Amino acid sequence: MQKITLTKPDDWHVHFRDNLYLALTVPHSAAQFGRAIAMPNLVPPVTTVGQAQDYLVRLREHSPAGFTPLMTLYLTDNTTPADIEAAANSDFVHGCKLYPAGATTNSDNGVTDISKLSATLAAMEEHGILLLVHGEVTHSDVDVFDREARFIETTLEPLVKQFPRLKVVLEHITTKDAVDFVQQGPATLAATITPHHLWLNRNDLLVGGIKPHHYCLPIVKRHSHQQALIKAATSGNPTFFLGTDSAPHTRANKENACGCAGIYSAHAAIELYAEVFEHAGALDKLEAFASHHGADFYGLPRNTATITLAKQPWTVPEVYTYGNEVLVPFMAGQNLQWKIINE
C-alpha cells in the first residue's frame, strides 16, 4: 500500500505547554488532528474552569480552523465537586485529571491519597466527566518498572469497583498487567497508547549509553511489554486508543545530570503510527485506533474532515525552535516511511 486516507486522527493526550511554546506546539497538533486533549500540568496548574477557559484562549491563539483543544482540570487534594459541577456546565472541559504527586513533570501538587477525593469522584461519575489517569504509585520502595503494574492493584482496580459509572481512561500504558486489565475490565474503561511505546522498549534507552531523549514516564518497560502493546494497539479492540502524550522539553533540560521525562512527537505523531501499523500488518486498523475509537469513548462525534498519507521517506529535523531554546524531536535526523500529504 502507498496511500492511506484516514478521518481525521485525534490526540487524546497532549501537552502543549504554555506561552511563547504554544507557536511550536499547536501547529504541530493541529497539523495532523482534528482535537487534542490538553493536560493541566502548566505552572502554576489548570485546577478551575476559569483557568482552563483562560488556557483554551492562549491555545486558541495558535490554532487553526479546524484544530479544537479539548481542555482539562488537574486534580488535587481540594478539588471539590463544585469544581466538577462547574466543569461540566461548561462547554469545553473533557475530563480531569488524576496525578499522583510526584509522579511525572509538574505533578508536585498532585493527589497524594485517592480516598480524600471519594465525592469528587462521585461527581464526576454523576455528571459524565472523564477520568484521565496517570497510573503509576510513586513509592520510593516499589521498582520503577513495576509502577504501573502496582498501581493498577493498589488502586485503579478498586477505583472501578467504587465507581462502576465512572468513565476512566488509563493513560499511557507501559505493560502487559495493563493492556490485561484494560481487556478484562468494564466499558467504562479505556487506555491510550503513545507513539514512543510502540517504538521504544527499555534497551533502546539503557544499551549502549543512557538515550536522555527515549527518557518518559511512565519509563518505556522489556520487550514483550512493547509487543502487548503493539498487539493492542493494532487489534481493533475499541478500548485501545491514540494518546500521544507528546511532552516537549528543551535540549538543555533533557540532556543534563538529571533530565526532564519526556518525549516530543507531535511533529510526526500520525507518520510513527502508522509505521508501527505498517510493520505489525495491520493498517486497516489505524482508522479505527487513531480517529473512531477515542471520539467514541468520549462520547464525541467522529471528524468528517480527512488526512491522507503516502508512503514517501523523509527525514525529521535534528531540532525545532522551541520558544527561545530548541528542541529534539523523537526520531531527530532519523527517516520514517510515511508521510502525510495534501490532496
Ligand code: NCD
Given for the second form:
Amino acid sequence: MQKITLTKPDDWHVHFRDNLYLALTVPHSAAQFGRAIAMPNLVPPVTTVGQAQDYLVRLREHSPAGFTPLMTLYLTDNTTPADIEAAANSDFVHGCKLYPAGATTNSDNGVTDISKLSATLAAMEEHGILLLVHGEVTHSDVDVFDREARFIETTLEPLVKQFPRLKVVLEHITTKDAVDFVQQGPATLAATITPHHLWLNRNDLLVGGIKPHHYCLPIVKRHSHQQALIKAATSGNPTFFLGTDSAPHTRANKENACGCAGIYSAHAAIELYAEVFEHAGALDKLEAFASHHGADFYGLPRNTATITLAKQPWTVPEVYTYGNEVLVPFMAGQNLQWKIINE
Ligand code: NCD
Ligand code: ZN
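Next block, the form predicted in complex with the ligand, ref. the form predicted alone:
Below is the whole assembly, all chains and molecules, this chain first.
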C-alpha cells in the first residue's frame, strides 16, 4: 500500500462554532492537525481577549493532547489599540480577523470602513499580531463573482502599502487575481487555500441543479481560477498554505430557500488536499503546504509529531450528528482515496 508520512499539519482557518457543536468539530480537526486558528465569528463575536480566553477554555474541553487551538479577535469599528496590546500580552491570540461588514456568515458586526481603523492596524503592526482578511467588497453593485478581485484593488493593495510591516493573510483565496497579487506582493503577505476551492468550480455549484453544499463564500469561481489555485497550492511557494475554512451549518440551514454559506471539510481535510496534490503530480509538495509554510509565516515552530496517510479508499458518511441536528459534510457519500492511519 502506498503511504506518505508528513510533519503534522496545521489548519490556519477553521470555524469550530461553539458549545454543543464543539463535540463534533474539535475532535475532527484534532485528528488531523496539531494547531488550528479558530475563527471568531460566533454570535456574539469574539472581540476581546477575555472572550477569546473563555472560548479557548471551551475549545480545550474537547481538545485531546497534542492539539492546540490558536485564537483570533474579530475586528469591529470599535476595536482599539488597547485591545491589540492586550492581545499581544496574551500568549494565545495570534491574529485579528477583518470581516468587511455583511461579507459573509455572522459578519454583521464587521468593519464598515477600514480607514477608521488605522490606529488599531498600526498597533497590530507594532505588536506582531497578524491581520487575517476576508477579502471581498460588499457593495451591492459589485457582482458576487468579482468581489474578491475588487477588494484586492480597492482595499488590500493600499492597506499593504500603508502598513509595510503588518503581516497579512488573505484568507481562502478563490481567484487567479488573488494568486497573482499575493505572489507578486511583499514577504509580509500570504494566502490560505481551502480544499473545496481546489476541488470545485462554479459548474459544480450550478450545473444540473443548485448544490447548496457547494455554496460558500467567497463563492467558487470558474475553472481557470480553480486551476490557478491548484497551481499555487502545489507550487512549493511558501506564500501559500493550508486553511480549510471548514464552516459547519446544519443540513436544514443549507438545504433552504436562503441557504447559509459554508462547507464542512474538517472530517477529511488532509485527505482532500492529498488527492488534489496527487492529481497534480505534486504529493512531494503537500508537507510544505500543509505543515511548514503556515507555521513559518506565523512565526511559530513547526510541529514535531507526524501523521501518516495511506492510499486506502473510504466512503465519507452521508451526515454527521451536529448538536441536536445533522450536517452534510463535503463529499458526503463519495469515495476519497487517502486516509489517515494510526501507525
Ligand atoms: C463562513 C462561516 O460559515 O462562518 N462561511 C463561508 O462560506 N466560508 C464564514 C467565512 O469564512 O466567510
Ligand atoms: Zn471562514
